[in-house]
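Given next, in structure tokens, is a single chain: the form predicted alone.
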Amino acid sequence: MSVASAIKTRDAAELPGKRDEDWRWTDLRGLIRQVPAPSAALDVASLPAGPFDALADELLVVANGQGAAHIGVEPGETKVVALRIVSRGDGSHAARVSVDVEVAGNLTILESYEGEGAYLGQTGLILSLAKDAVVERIILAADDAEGVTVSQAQVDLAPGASFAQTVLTGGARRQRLETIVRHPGGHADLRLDGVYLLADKRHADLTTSVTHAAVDGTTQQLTKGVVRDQARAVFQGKIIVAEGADRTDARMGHHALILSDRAEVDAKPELEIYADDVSCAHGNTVGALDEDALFYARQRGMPEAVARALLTEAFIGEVIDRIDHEGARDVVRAWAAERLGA
């Protein structure tokens, strides 16, 4: 099953849905009966700026699946580029950006999802670190409440190779922001982390699986969200430790707050570990606001809403406090406050 191929066909059928174990929790097969036929051509320059481009070196936007798809970093180089994926209108729509960072290259990712309607649309990324190369990937997804979309990434990484991915997204109707990484060890390094902030109706699914395939290899990973109101969460993690991949050291948590009752969040860590030297570790939870701290505050005179933004906006803080583009955490920061009102 293939949403890439399902918009292409135009085939519901082919959508994967709740009996695919990946998508169990994320059933586009069940919600989408009829493909919409494809997305019209949007006129670029007229798109309002988006959150990133003053920060950027480059930009490129991919508008209703057309616009550049390659960044390129050559040997020694650095660069700072702002990726747009920009949905509008009813139609679908599918994307591939390529992504080669050479070695000794850097690049910061500022990648944004900006949607209007009801649309569905898919975008498969692939990444391939050389060695000694230093990526940091920052998504921010800003999909439409009536938006379906689907963003898959494949990460190679080479020995010596450094890879940060933050993931920071509001929901959509259905979304799954999905990462794949290829860990070759060799003192390659790995940071994926996430924060989702989810209320009304809407629906966001974090999939990743590393697969760490030989000695020496790194992988960090924490997750945090807030649910409220009806909406849904969905985490699933999964670090594979093949067998003579000896020290690894992989780390995994995801940590969720629910602010209803009729929000939900449906978390999966797996570690499947076939070596023996390893370190690894993962951990979960999901609770609600410490009303202590919740009570504390009040009793200092604050209100129980603001209250209630500060403690939420403390708990995912530790995610963004990892971003290393200064610039983009401040963004990142400014979104978050926002969306909690604070």
Contents of the next structure:
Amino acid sequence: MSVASAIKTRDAAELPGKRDEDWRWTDLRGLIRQVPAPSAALDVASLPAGPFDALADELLVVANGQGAAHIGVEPGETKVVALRIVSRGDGSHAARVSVDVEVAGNLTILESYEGEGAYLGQTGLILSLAKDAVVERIILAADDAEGVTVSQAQVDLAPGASFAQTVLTGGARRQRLETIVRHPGGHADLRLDGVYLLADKRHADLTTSVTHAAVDGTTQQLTKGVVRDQARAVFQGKIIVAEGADRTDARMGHHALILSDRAEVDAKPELEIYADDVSCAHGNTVGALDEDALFYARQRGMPEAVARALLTEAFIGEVIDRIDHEGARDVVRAWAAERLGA
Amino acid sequence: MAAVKQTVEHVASLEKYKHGFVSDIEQDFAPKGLNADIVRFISAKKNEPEWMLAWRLDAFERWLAMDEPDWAKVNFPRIDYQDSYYYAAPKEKVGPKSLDEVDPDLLEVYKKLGIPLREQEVLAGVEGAPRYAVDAVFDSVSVVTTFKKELAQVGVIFCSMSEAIREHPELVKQYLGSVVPVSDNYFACLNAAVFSDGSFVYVPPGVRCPMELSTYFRINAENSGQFERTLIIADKGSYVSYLEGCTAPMRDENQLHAAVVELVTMDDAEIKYSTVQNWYPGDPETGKGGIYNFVTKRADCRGDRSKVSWTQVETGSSITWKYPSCILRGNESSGEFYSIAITNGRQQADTGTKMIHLGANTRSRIISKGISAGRSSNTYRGLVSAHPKAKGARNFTQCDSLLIGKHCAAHTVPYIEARNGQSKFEHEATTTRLSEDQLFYAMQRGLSQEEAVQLLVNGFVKDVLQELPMEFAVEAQKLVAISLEGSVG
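Pass me the form predicted together with its partner chain as well; I've looked at the form predicted alone already.
To see the whole picture, the full complex is given below, headed by that same chain.
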């Protein structure tokens, strides 16, 4: 019962729907009556450049599910890889990508989802980080308003490893970007951030699940988003601290702005704690722009539209500033500014 | 410090579960099992009119078609609904005219319960005794209802549900099942079919109920499920405060308790509903024998500017599964939920609230304090939602969990659904253990470890305790200490 197997068997009944607790706000079964026919193969050479091409040492393209990709990093090696997940047309496709980073390897993954058409695409990623490996994953999801995308990443950390992720999305007809992390503790470090900027009737679902299995692990999560028109954002964050995983320090924040009367934000920040010597917290706010700040800016002579854009950009900026890779940070900042109309 | 000292003495004197006794009063049982005939039997026993029986039978039909839910974070052996009694009433005690006529055994039970009703005082004519109206549900039938006269003077109706069905059928017909529909959920549906008794309150327009109303529930008959049904209606501009306190005797077999509480507030009305629940939590090592507490509590703030406040202290039951909720339908209506849930031993609690904002400028506030100790599990599960029309809705939620010990669990599962751009929702949750520094500080000042824990825990839950009516707050503070007995060290 998964999206990947539904695409493989073309059985729509296998798609998760709102009766499945984890998919209650991202109903695929109710949306897709029939799984589309497999997508045609794409000529990779004919594609335009991806958003991160110029920043990468290595380029990997997965087009309409073709080209099973593997990224390997040798012990102590440092590299930047651009991973492009391209969807074209109205078919369905699934792909798998595996990433192995060996001891003390350092990898930056610049992942982009580039879609055009009414496709159904699924990508399964398996990332495994050895001791002291450092990985930063930046995901820019630019799907089509008619497309349906599901990206499911599973991250395995070894003690001492460090994994930082920032997801940025503009949504799709339905879009789910899921990250599941097995956190071994042992001073491994995890950061899971997200930004969504949704307009029209777009939907985006950022779902994370982190399991702290042993002592001395830290997790930091910050997700912020803006929805307008009739868009709908979903945030589901789960932190599990297993019995004995003492001295875990986990913090989760989700903050959303709703800029229209018909947009919707659904959030479920969840803590599941089985150990007592832990420090876990989550905060969640949903609301409109601060009227006082807006008033202040307008009083200084700023037109209302500019003031709104400025405040919204500052709101989102806090997450973007946490990105380590400078070039990628600039790319996504420009992407956000364009969407916010600043 | 006096309260702490008192608590410590109390704990010291406590060798076993305080309310763990079984009183032998003759019982009038319906045969074991559940079928349409049992439903008819209950209805006939209570001399109910035809429409009520039809309502029950309809509910029973629907219940048969439903599946038992399993989404809560609680584990328990499947309940055999055919292996339970659905009706038990004390014999020979139909309609006593005063407390003097009541079986002395029954009064003895109240005494053992330590019901702080000061009922006896009041009945003995003691000057200046505080005014409470008590509708004691002794197992299933309301045995004693006092103060009726004084309440009647201001027009407040406070009686047992069976009496209300007979005396005020028009009100019951209008409101029963209007907040919690018959087939709302599995347990509410079961309740609708077999509910035995409960309390009924109607406060007429503009009346501020002159006293706190209170019901003491007590599960007494071995192996008998208790299915109360409570309905409180606060008409325009009225106010009522209702206390519900619960204790149960010790026994070996699990007991199912599936109550339904419905509150309705009209324009400018307010209901304050406070609960202290201290049912038998089961054996601390095995969890055997405790009460299953599956309750549906819901308030419908129908009128503009109406208000409902739920306060609960949940320390008992082996399994607690309840979500007192507010449907904020009226414009500018508000809902509050203050909760302390304490689990120890093998207890499991999955509790929280739902705040459903439908009207404009509605407000809600949720303060939840969960404490887990021993091998227990404590879950906060809550929903805050705003409808597109709920412009200007405001919610503030704070859920704090305290863990005491290595083997307990605390979970927080909030759901937030915001559907308009003019509402503001804030939620924060923390999970921590008892601070070693604070413990050390308190012990350094000469407190024993047990005293220090009690002091810190009482501080942790203070935000909620102070929402309780005075008499309940004192009792609740003691309960908090007793519940955590032996959890540290």
